[in-house]
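Heads up, the chain below is alone and in the form predicted alone; it's given as structure tokens.
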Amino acid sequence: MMNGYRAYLPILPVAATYALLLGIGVVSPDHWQLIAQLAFYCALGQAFNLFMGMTGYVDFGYVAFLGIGTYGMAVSIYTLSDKGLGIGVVLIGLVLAAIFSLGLSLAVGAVALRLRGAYFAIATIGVNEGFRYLLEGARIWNGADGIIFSRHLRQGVGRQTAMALSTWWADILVFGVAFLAAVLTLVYMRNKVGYALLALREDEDAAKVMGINVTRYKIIAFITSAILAGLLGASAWALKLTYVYPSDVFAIHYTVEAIIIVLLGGAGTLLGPIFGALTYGAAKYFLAIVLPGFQLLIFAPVIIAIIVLFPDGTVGLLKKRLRDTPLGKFII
């Protein structure tokens, strides 16, 4: 029992840095809005960790299952408001976000999950913008008109808990969904879902002679990631802009933040992704403030080097130095 206790407690650092974020925000509201950036850039991190960390695969079409979740959220405020459901539009809302990106990873990862290495990444490079053009060329859900659902939102639950929803609640979600993301992922590293990806991560030739199936548990990182991002673009975009426009929500930068957080933190770890994001998200809000049109010229530099610099992540970094030590437990 002690044992079983003792694999659980890297969530603990998980836990206390996100309530000290929740915490300060709470304290001083003034910094609310970039506590909220940092919060959507962990959970951004820790999906998108759950998949590229823990496989070795880099899905360039992630930012569509983030798309396609802020969809979710809309068809279902925009559609049912007028039907009395109260606050209930917005639980049917995280339930079509969850469905439809499940839908679209089992579409995607029937095919690009088939390839490795280079031919997985050059696959997954045309899913956003493929998917982006067809709900524009076809007309779904008003095309490159997207939908405005302010007015519909109001409607369903009233003007005060709909302001509530959008500047309060929306965030709490996107803290929420970060932490079952690291829930998610610590419970994976530790049975035999975590072992098996570990396992094709390092040689997936060797994994499948030792007889593990490969692409059952590729499908279930996947899956599980694209799940997530559904519902952080229903949390962080749909419910808190109240409005859906394809360019805005597939805008493929939104994948190449994930990645870099990733890297900066550690792929594979469970708190490099929060120490990325926390990095990352802390960096560019200040840089842009100091040196506003020139926060990306000297960003770049700093990130390629915070990577030369430290190849496993500065989480993987730590997690080496204090491994045969008492916090050694608490950072995997």
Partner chain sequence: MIFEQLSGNLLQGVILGGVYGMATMGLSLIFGVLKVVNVGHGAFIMVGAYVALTLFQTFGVAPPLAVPAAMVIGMALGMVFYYSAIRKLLKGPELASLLATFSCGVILEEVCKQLFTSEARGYNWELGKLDLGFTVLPHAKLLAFGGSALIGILLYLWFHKTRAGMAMRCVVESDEGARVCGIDVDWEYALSFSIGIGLTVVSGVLLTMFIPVGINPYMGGSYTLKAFVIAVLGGLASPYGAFFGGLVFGLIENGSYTLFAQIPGLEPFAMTRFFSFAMLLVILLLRPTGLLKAK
Contents of the next structure:
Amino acid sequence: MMNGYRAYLPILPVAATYALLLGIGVVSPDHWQLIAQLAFYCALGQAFNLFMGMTGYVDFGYVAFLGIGTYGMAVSIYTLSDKGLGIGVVLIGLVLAAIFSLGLSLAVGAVALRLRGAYFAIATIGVNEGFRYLLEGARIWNGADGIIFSRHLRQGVGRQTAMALSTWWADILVFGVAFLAAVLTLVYMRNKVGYALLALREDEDAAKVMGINVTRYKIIAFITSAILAGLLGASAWALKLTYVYPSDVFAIHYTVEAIIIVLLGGAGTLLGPIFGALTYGAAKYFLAIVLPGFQLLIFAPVIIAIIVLFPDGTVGLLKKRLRDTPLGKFII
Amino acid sequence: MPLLKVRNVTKCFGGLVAVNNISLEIRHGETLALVGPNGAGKTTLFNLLNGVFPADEGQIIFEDVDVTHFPAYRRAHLGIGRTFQIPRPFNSATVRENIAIGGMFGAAGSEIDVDRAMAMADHYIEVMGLSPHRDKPAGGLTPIEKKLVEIARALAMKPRLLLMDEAMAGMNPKDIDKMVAFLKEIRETEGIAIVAMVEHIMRAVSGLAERVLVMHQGAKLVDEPTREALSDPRVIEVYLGKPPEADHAHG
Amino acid sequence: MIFEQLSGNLLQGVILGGVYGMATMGLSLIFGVLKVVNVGHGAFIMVGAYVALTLFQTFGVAPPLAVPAAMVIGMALGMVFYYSAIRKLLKGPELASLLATFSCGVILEEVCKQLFTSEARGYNWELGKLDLGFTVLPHAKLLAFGGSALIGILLYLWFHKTRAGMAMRCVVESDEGARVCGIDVDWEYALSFSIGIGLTVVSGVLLTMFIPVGINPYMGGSYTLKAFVIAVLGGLASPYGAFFGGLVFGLIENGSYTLFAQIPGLEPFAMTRFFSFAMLLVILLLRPTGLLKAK
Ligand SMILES: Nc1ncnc2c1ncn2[C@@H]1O[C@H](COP(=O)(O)OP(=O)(O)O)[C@@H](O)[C@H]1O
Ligand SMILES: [Mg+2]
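Alternative state: the form predicted in complex with the partner chain, after the form predicted alone:
First the chain shown before, then all remaining chains and molecules of the complex.
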């Protein structure tokens, strides 16, 4: 661990932001939905950044991991609710979500992570569609009809608990995933994993020559990012909505949103995804009132503008500016 | 037992035989100067030795381990370090981080954590005179500084064999003398065998290398002690393209 | 009986595959010259589909006559995107151009959603059928295939018989080499991006002659995926490889549909789409640089 605890100071602004968001939500329940949405974007951005930001590879099929995590929770509640496990079905659901997303990330990673650059993008872009049509085509987990499990959840944990789970605890879990993702990002940054990823992001061949097993570190980042996405799907989608349809949870526009969030804030930084998520979430919220249906039309050109004009993103720029100031210790 | 044993390696790019049936041995702590005109295949030979790409034919044995089919990173773990002809530091990382990465993942990497690697980096920053640049991103340095960062990064890997591609290209005579002195010193202190591709044959080779290997059109033309090589008409013809009498001026 | 069905299917597959191949040439051309993967490829096909639809429904223009309009619109779009975004990213990390082309696709989808709503549309252009006994081929499909083949041939002639085409081939081989021969490489980049997009939009028109329904702003995604399979089959950088890759893919897609339809409990349509993705992974696993390309 570098410089002991001081290396981990940047987690403070993260924790403060999440505590503030939570606080606002608790004090002002009218805004809880907005807060929950912002927390979702924070978690999505942090989790996505862990792979895209740290490796420089973009996974266009990322939403598939959220989708399959959603199914993990759904399958657990749907099939185990009459086994008298009580709240255990939710825990098992989270474990299943993690296992499913792990499995899918291993399968995809085994092919895609052997490939470089453009070929990696080509390999991932169809993952969400491919998986959606596998479920629909082979009628796995009810195929296109999806799984509706609100009744099962009530049956398994009781009406009151079920209610609390989807209106409150699901969102709290989302905060948990967001924070976990941030902590993991920082831990990786401060350990060998982070340096290996930094090296391979800059120059993969030179990294190999330095003794870095690049495939191994890419897989670590890929899997971590995928499992976080699975947990996010299980809480923000499955537990909150208590139904799942393949056409919803494999929709590519969530990947688009993840890309926007990470780029707005700054790929490969710790605070960037939070900044990006809050900016994007707030903008989307107000656009939905002022110009409904225009969010992506507005944000897609924003992506291009960012890549062309300031590829470091907001926090990336800030980080450079503040490197030698006392604040610099907190901004990474 | 030699440190490195190369048997009949060959590498083709399409119809071009870039490295043609080369065999060589390097002893522990020895310095070999690899010379030859542009396009002779020196960089390609380096790439074969440290596993940037596999050889089409032949065998490479490093410290009794057959590394012919090892990927680059495993060869690095065994102790083969490398600098590039055109320096390739990790641009957005600081000088310190660059060098630390070498320490973390190189031959001693498995026992070195981030803190120790940083301490090692500080040592090599000192040694290479890079202190003013310690916390600057490597991308912003001058080419010569980048070269020094690369050498420091390679040394932090604690290699047993250091391959230096165009080790002194672009340096003035004073810097070359300094570099030669430095390489001699680390050869002693760290016990590293060095294969350096050097351009300024007289100045660098005679002061540093015990042996000279001359490549020409992918093949090994000469492999002999420096003293003989410097007066070998074949070397002078291929390498300098000048008649032999020019040699005496330097001798 | 089974033989008739099979040969019918194979024929349909080849004809569809020809159009698929044409729909991938633009992707390969752009990759070959600029080394940029157009991740928004399918969105440009979608634009072509709307060009055909709008010209037919609003102005009564027969779809084949929409081809020149589509080429012009596509080339214009290509120029706009090239000069506003792609050009500045060619030197940067690969990530940048991938994200940029992806965003271009999203922009087109969202614009079309605003213009045409996200409702799926179609048109009905009756042109008669050719009855071969073992299978029936609508003339529109034959025309689409013929058009695709013709465009492929024209592209070939342009590449091999004109100065501009030869210059572009030089750039594919080596942009350094082309530069020292006095070729304006930057202009070649712009031109090939624009031609690549033009060809892709045109292929959208031809595809509607094959499948004149289901036109919607988000139809491109599955074509992107198919184009990637085809491009990887034929070698990513070769437009002709793409054409033959298309033929092979058409055959496989049609064959797999027939096969999946025989298996009870499967949805053949969805399975076929899954299958193209699975195929992509398998090809990438075996030989990322192209299965059909000679070693
Ligand atoms: N990756 C490659 N692909 C194709 N040809 C190459 C490659 N690398 C080197 N060559 C060719 O191999 C020959 C030897 O090159 P190189 O090893 O770089 O020579 P040197 O380092 O001695 O100048 C040259 O003709 C060069 O063009
Ligand atoms: Mg060289």
